[in-house]
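Consider the single chain below, provided in structure tokens and representing the form predicted on its own.
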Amino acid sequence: MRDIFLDLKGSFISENELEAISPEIMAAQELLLHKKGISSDMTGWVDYASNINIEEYNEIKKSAKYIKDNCDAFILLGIGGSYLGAKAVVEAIRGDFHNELTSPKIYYAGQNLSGAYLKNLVEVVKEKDICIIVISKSGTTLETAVSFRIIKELMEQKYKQEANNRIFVITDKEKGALKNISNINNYKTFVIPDDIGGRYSVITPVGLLPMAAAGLDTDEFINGLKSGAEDYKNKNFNDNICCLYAAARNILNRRGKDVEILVNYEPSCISISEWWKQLFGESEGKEGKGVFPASLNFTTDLHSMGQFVQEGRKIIFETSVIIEDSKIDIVVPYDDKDFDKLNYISGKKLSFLNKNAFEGTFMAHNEGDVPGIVIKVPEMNEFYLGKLFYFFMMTCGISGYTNNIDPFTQPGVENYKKNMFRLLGKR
């Protein structure tokens, strides 16, 4: 069976450098796997797939079927880890125009404070049959709570008492505003595990319910997680791509490469980069440490940011995620007049052009002294996406422990909230 592959040949990292840092990396892996590091009580994601609650999982599938059978569209309300992972998986699997091609349609709310956005969303969905999935550990996260209040009112006006059957909640097991509201209204609820933080929660009901409601094969996603958990616990440094990727990131950072750009060549993978940025940004950005996670979408951004990557400040390294096989493709047609001079590529698939664009770009950036790492994914399906997510999460945990920081908390996030609530007059 083909597997996710890590290529460091363009990283400018020598075998001696990898060997020198390997004791640090393997010590960090040991802390993570054996739950001995800081905030080890937040590492439930490491073995979650193997210990999944089958009864709850069956309830997730049952609720997903209700959503698919009873609505034209569903709205996912959440912010940060409460929606980014699910959005990334749905878009990567269902494709760029999935709302036009597939049912149910999927919309997102609770991830901003824009009145225009929410007003327009209400206009779009008010005549549709809708369900909503609300995700919040506390139920008081401002963006999500405000959106829920507004959309709940729409639901109650539209469906009266039946609205309660169309609202699905993922929240704390026992406490919090959203849990209390759910108890009063008898909403169907699922649990956000106490030992898994938001940015790692895509593998829990937080991600699984929206995925299943979108028609994705969550069994295969979980199989991908299990495969990752098995493969990436390997204690042979040279055979474990999580350890090698964590090592490469730290070596390059210690050389002054402070920005990692995650590059994709498929528009449907843009939200994977958004999830990845939160994962590494919140996990590593502490105590004046951490690689700044950025993303670019090629070939589009080669026509805007390509110049800076090629010849700008040498603070960047590039990690390209390449999908090797595409099930959907199109061929460049032949044109008798050939005014655009493209007949030399007529008959070629666009995937072939995209592959050559990647190889040419990678070579050019290497020549411009930009280190390059390549992650090759055999194809974009639920199995490989589950394994890719686990690969990034495991790498992130190892990398954080290598830097002697806590990769499972986000104390800095609370600072803006204090100021915002004070300005809003909250008591």
Contents of the next structure:
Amino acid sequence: MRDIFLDLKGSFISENELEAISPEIMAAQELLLHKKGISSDMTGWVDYASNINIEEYNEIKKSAKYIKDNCDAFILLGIGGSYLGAKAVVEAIRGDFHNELTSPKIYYAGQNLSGAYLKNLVEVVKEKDICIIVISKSGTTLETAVSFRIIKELMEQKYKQEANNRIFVITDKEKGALKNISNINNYKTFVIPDDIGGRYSVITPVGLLPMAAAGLDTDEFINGLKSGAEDYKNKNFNDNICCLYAAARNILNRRGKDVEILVNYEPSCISISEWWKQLFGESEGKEGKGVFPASLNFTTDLHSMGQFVQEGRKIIFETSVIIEDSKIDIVVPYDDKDFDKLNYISGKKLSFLNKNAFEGTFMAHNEGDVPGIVIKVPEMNEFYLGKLFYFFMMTCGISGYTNNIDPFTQPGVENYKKNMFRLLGKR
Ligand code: PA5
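The structure above corresponds to the form predicted on its own; please give the structure of the form predicted in complex with 5-phosphoarabinonic acid (PA5) next.
Every component of the complex follows; first up is the chain already shown.
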């Protein structure tokens, strides 16, 4: 079977270095798999998909059908781990212009405090038939709560009592203001398990409900997660791409490579990088440690940030995510006059040009002393995305434990909130 593949050939890492770090990596994997590491009570995601609650999953499908049948647009309200995963999968599968080409349209709110954004969103959706999915584990996040209050008011004016049937909530099983509002109004509510944190929650109702409502094949997404859980528990270092990727990142970081850029060559994958940045940034950036996760979108950013990567400070390593088979493609046409001198590539598919751009870039950056890691994904579908997400989450857990930090907390996120709430006069 075709599978996700990790290529370290351009990483400037020797076999000896990999062998030297392997005991640390395997010890970290052991801690994670056997729930013996720090915050092991937050590792429910490791085997969540394999033990999925079928009754709850059927309810998710039922709610998704209601949303599809009753609206031409739905709004997903949430921030960080509460929306990035679903957004990434929806965009990657449904494609760049999905709101223009497919139904239902999907909009996002609750991920910022911009009055202009929310005002414009209200203008866009007010005449449409809408449902909303509100996601917040804590149930107290200001960005999401404020947006919910505004959109809820719109829904209640528009649908009166029926609004309650169009609001779906995903939150903690008992705590938080969102849970209280949900109980009072009898909204259909799903639970984020206690042992799964926001940025690992795409595999729970948090990801599954919006994906299913967007018409995606969540069964296949879950199969991908299960396949990841099966393959990446392998205890043979050289056969386990999570262990190898975690090893490569740590070797390069110890050599002074402080920035990892995740590179894609498909605009529809931009949000995968956003999800990945949150996963690694919030998980590893603590105690003065961690690789800074950044992302670039090629070939677009080759005409801007490419200069820095090629010739700037040598603090970067580059991880390219390559989708091997493009199902949707277009051919460069032949032109008799050839004024633009492009006939040398006429008849070629854009995917062929893109592949050559990747190979040329990879070589150039390697020559510029930038280590390159390649993650090859056979094709963009729900199965491989589920497996890719699991691959990144497992690598992140192993990498964090290897670095002796807790990859499941985010204490630094609280500092801005404290100041903001004090300035706002919260009591
Ligand atoms: O990973 C995390 O825990 C965070 O990024 C949260 O997902 C984010 O802050 C949103 O929190 P909540 O779901 O409680 O609104």
